[in-house]
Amino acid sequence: MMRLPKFEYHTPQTIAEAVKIMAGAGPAGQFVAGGTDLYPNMKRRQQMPKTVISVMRLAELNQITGDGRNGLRIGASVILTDVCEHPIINRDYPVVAKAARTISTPILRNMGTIGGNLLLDTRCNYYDQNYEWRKGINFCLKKDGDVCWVAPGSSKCWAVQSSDLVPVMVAIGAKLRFVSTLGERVIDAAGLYNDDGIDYLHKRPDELLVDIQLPPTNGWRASYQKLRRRGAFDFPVLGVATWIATDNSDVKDARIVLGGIAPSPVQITEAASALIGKPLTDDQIIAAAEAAYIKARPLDNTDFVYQWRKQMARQYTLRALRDLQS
């Protein structure tokens, strides 16, 4: 049986407590919401804190409030099944709704928050191991080793951003904000996440994700495809985004955002492109499936063989942008 390591848990009742308690403990700090990726981390010895601070009691952050006219906030701290069963997320923000639903399952929804899964470790076959797995092929450039196994030759860790709800917000324009005891700030949601498996968010160990701000809705519509192994609880091995503005027939605006191939979240330009200025017809559409499938590069580091993955993002996108020609 894999146990956790000792640490302090606190619960804090402020977001200025919370905030406290976190630059007081510095890089041995960890927040912690529904704890279902730090805690099995902490029992791989992936991540180890000396001080886990809860912020499930932060009323704040367990508030949903707006609503597609206006914008929706979500509280960091809101449970991914009130999430995928709230009305006005359900009415105005479907895809949110629909993402959130594939993710894990029922049990671990009833656990896991919508700010966890935004901000969920980067995943990998040589790094989502135990420990005595990791040392016995002398650990990885993720933790505790100076090889990335994905790519030997290579010094950046490839683990793969594995969130189904990343490539949802980048696609739709939603913002986060965060507070620290230095103040808060807003950010887009594109410009959270970086390209490397190690450092895969633009975010200082001290802030608290406390709110994400959903834009109005203004008539754009989005879709999301999950390609896994098994209908329920796998992680993605390519997610699949679309959002698309328009104005009288045509696309006056795109988005076509694929996850689950990269270490962050990887906007697709050309196919976006493919269909701006002109209907939203099947032609459009395998023009920008073929786009994505030409910049998609899955690494051998997930589920189903890498080439197989590159080619269901033509399928995949096609799939999600056929969702919006209803």
Given for the second form:
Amino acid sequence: MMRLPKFEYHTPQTIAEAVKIMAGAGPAGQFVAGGTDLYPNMKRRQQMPKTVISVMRLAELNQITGDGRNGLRIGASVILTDVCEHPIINRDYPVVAKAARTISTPILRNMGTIGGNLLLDTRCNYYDQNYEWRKGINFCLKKDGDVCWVAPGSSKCWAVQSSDLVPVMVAIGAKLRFVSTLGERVIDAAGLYNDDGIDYLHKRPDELLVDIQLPPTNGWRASYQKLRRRGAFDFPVLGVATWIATDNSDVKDARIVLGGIAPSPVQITEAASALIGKPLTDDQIIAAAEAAYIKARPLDNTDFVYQWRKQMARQYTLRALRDLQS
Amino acid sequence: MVKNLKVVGKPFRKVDARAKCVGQTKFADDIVLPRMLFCKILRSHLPHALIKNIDVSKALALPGVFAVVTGKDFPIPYGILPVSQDEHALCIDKVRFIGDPVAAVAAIDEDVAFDAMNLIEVEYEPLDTISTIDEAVLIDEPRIHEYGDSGNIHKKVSLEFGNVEEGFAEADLVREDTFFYEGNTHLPMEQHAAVAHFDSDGKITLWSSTQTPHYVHRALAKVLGLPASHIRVIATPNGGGFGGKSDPFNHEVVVCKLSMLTGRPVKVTLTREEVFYCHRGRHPILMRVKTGVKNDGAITAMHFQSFLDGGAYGSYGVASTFYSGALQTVTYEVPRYKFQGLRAFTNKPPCGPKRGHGTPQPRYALEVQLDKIAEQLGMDPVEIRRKHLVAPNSITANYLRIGSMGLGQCIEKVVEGSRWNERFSGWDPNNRKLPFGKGIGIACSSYICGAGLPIYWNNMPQSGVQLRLDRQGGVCVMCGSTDIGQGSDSILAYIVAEVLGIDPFDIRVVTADTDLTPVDLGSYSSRVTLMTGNAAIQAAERARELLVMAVAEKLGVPIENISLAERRVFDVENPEIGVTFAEAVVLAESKFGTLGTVGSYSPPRSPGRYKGSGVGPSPAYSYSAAVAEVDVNPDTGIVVVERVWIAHDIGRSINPMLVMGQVEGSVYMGLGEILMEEMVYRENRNVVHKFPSMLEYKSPTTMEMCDVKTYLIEDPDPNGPYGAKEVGQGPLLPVPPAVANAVYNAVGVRIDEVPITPEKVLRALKDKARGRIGRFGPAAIPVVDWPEPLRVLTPSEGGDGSEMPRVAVHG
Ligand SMILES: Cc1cc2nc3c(=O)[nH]c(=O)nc-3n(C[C@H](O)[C@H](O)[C@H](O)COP(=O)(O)OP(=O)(O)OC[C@H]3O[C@@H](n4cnc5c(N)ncnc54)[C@H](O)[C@@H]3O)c2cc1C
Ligand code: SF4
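Alt. form predicted in complex with the partner chain, vs. the form predicted on its own above:
Zooming out: every chain and molecule, the one shown earlier first.
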């Protein structure tokens, strides 16, 4: 079996206690929820926190409150299975439940949390490998090395944002609440992600994600389409989240967000412009899909041939927007 | 004997099913012994390098470390084939792929072993790598091995049966096609594990998840310097094998040595990455097929060339090379046949036998080419196959003796089941019965039921069974065979129960223990049911005879009148007169002394006598036919296999439920190979395996599994136990080509390269739309200096199975 490095483990019962332990631990500290992302990374020696602080006993992080009329708060430690099955999420935010149901497998969803999913490490075929394998290629920029094997001339890491919920949260305009010993802040989901595979979050490591706030549901519809090799297990290698607000029959506002192709979710503003101010007709959809295709620039660091993934940006945007037509 | 069967043919549960369902089965990794140490193996992170120095001092100094071994401790090489003794348990002076083992540690727990492993310092001098077949053919230096046919070519084979040029001259149509079948791996759920215990009497026991305990026993005797009689190998139940646990492995040798050095039990459990590095899976094969046919589709000659990417060691590779050219002749008449095969050494984990060993690749090429030929001749692909089947009880051009042959019935079943005639619309794309994007395709195949010859030359049986009857009425059947999930333990119980008239669950089955059980060569080449089954029948009939004699004497009735059924031994004329089975055993033991019988099996001699005729002969051949129905999305190229109809000529099912399970499992594995599985490496990045993990090595999940309709054809073969033939491997073979042919039927493009991934389909569709050929696949084969073929006259030319003398040419 692959072995975990040694670490100290804490299970605080309150947010105040959690952020205090974190402040004390400094850069060697890291929060853990379900551990489905963190522990494999530790086994592969990609992340090596000395102090690991569980967020699973924090009551406030385990709740779902509100509804579509007033907006919904989902605690960061809510497991993905509960997101999939929650009656109000299914009734009022079906796109969130649907995207969550495409995540990996039922077993993973029983462990993994929504918070962990939104903070998921970026992924790359040259990075998500054990230490010995990475030694074979003399490591890479993201960890222990100095070259990016995907784009050897680049000084940036292109590891991929690989959560299904991230593009959805960005598209529907969710907000995220963080707490640290320095206080609290609430930001737009879109503002959290940074287009850099190493430094992929606009967030300090000591900030605790407390909850995800979904906006009231009046006047908009959203959809999500995911590309992956198999019907389970697989991370998205392209995810298309679409959101439109309508005014009578015209599209008033729109957001098309692609996940799984770059270090951060990619908003295709050209695709949104193609839709805004007109009814959602086939022609508008084709124009938006074309814009998504042009802007999608995946690299060769996930499953599938990357040129084909780029072509699929058109097909999957078409599908996602057609889901909104009915 | 065959009438009134009570057990054979019935869907009994497996004898080990409950233990597996409730988690009681002890796999190798479940074994825990007092004072046991844990082993970790340091592996090379370079694909090809000389080992300049290894410093283990820091590792040895770590508290909790008991021993560290390196290549120096294992001077004697081994390998599964006598002709390829090219492995060392730990590399001595050179590493040949990323993952090659270099040093090993035994420590108090796995964490310490892991830390110690990382303290070992190895100095390497990197060498240039050979990463493709083309490179191996072109580049002689550096050589990966100092042996082999030349440079980096491990083996070249050249055989010609009859004169193929004459055959091509007679043909109305000659086609040449090039195909590539990517390598893939077994992916058993259980990672290999082994525990060794060297005891104070100087004897060693190894528990290991191996499919071939007998060969492991031989390898250990060779490399450990212990007498074979002091070595005991116990194969634990395998959590899947599929051929991936058929070689003796370095980790098995290493834990034995560490146990000898420390005097403690030592366990190793490989990580999933290490399982990928053990590999021994499907060889990537580039193939060129040239086939001549008459206008009615009759083949006049075939010339088959295969180029195998063997990886860094020999393994079964020489056999794989021969197999890639052996079974082309056993489905449709091929009157003249030429085969040229080449296996290359490359700096990758070694390839070897995976389900279908060496034959799914050529079968795919042959069946797809036949589809193309049918189109060119305007024939229905069913007809071109059905019309030219090999006759039962015949001998092929390459001297394989066919016994029962149920392929015609198989074809009939799948054609009927799939409503082929209502859905296959001929070859005119403008006159379709199915909508564009939906398609069906057919393919057939055949596989051996055990190899005619053992791996090392000997005149002994390939399988032995020993029966012990105790006076409480207990029956114990002992056999060296290894249950890898296929149900071989159950087969022994069913057969003995059938002969002795008792319940299969009354029987204790003891298998795969070189101290307790007579030799069976192992679970490979689909040999187990046929060979152990025949041996079990012999042992059980001998026991039955003793019981019958004793009971006949007691009852005072003639021997012919005694029957065994329902745990009784009785007079058939007065069934109420008789004794219980247990009483019969007491009578027999009283009369003959302690009761034990043995049975054994040796396959019949093959008619082929030329050099190379050892690969291909079998006591019997199973046959399969499959129709696949696919949905191809022309916008994405994504292929979904919706349904497979498959018929398998099993001879007779000992247990139809287990047979069906093997058929469905084969379909599943075949789908993985045709749709997604790829054992690939990054040639420009140190030849690392692209992704040695279960997440990114894409193998289908249950979500990708299609509906399967299975038909069993029962045409008993005289060589099989109760007429049974194999099912463990054969049904995989028709699946990949049936899917490939269905894809063509659906969207009109040929994907001559496995796997058929969406990007390949989309590329071919785009090419076609642009007026180019709608095909994705390899264009060329390497230029090779083939040796003069060994020529053999075919049976119909009056040949006697031996090669013709080479004509000496004087200059
Ligand atoms: C085999 C496999 C397949 C997968 N497939 C998919 C897929 O198809 N789609 C998909 O979207 N995802 C997929 N995932 C990712 C999976 O969804 C995430 O691993 C999971 O959601 C993470 O949740 P967790 O609670 O286990 O996070 P953890 O592993 O506990 O944490 C993940 C990260 O978030 C941080 N963190 C967690 N909680 C907090 C908090 N409250 N505040 C601050 N930081 C925090 C941790 O420090 C860590 O950096 C897959 C994972 C695996 C292993
Ligand atoms: S994108 Fe480049 S730097 Fe980032 S993980 Fe992949 S190889 Fe490493």
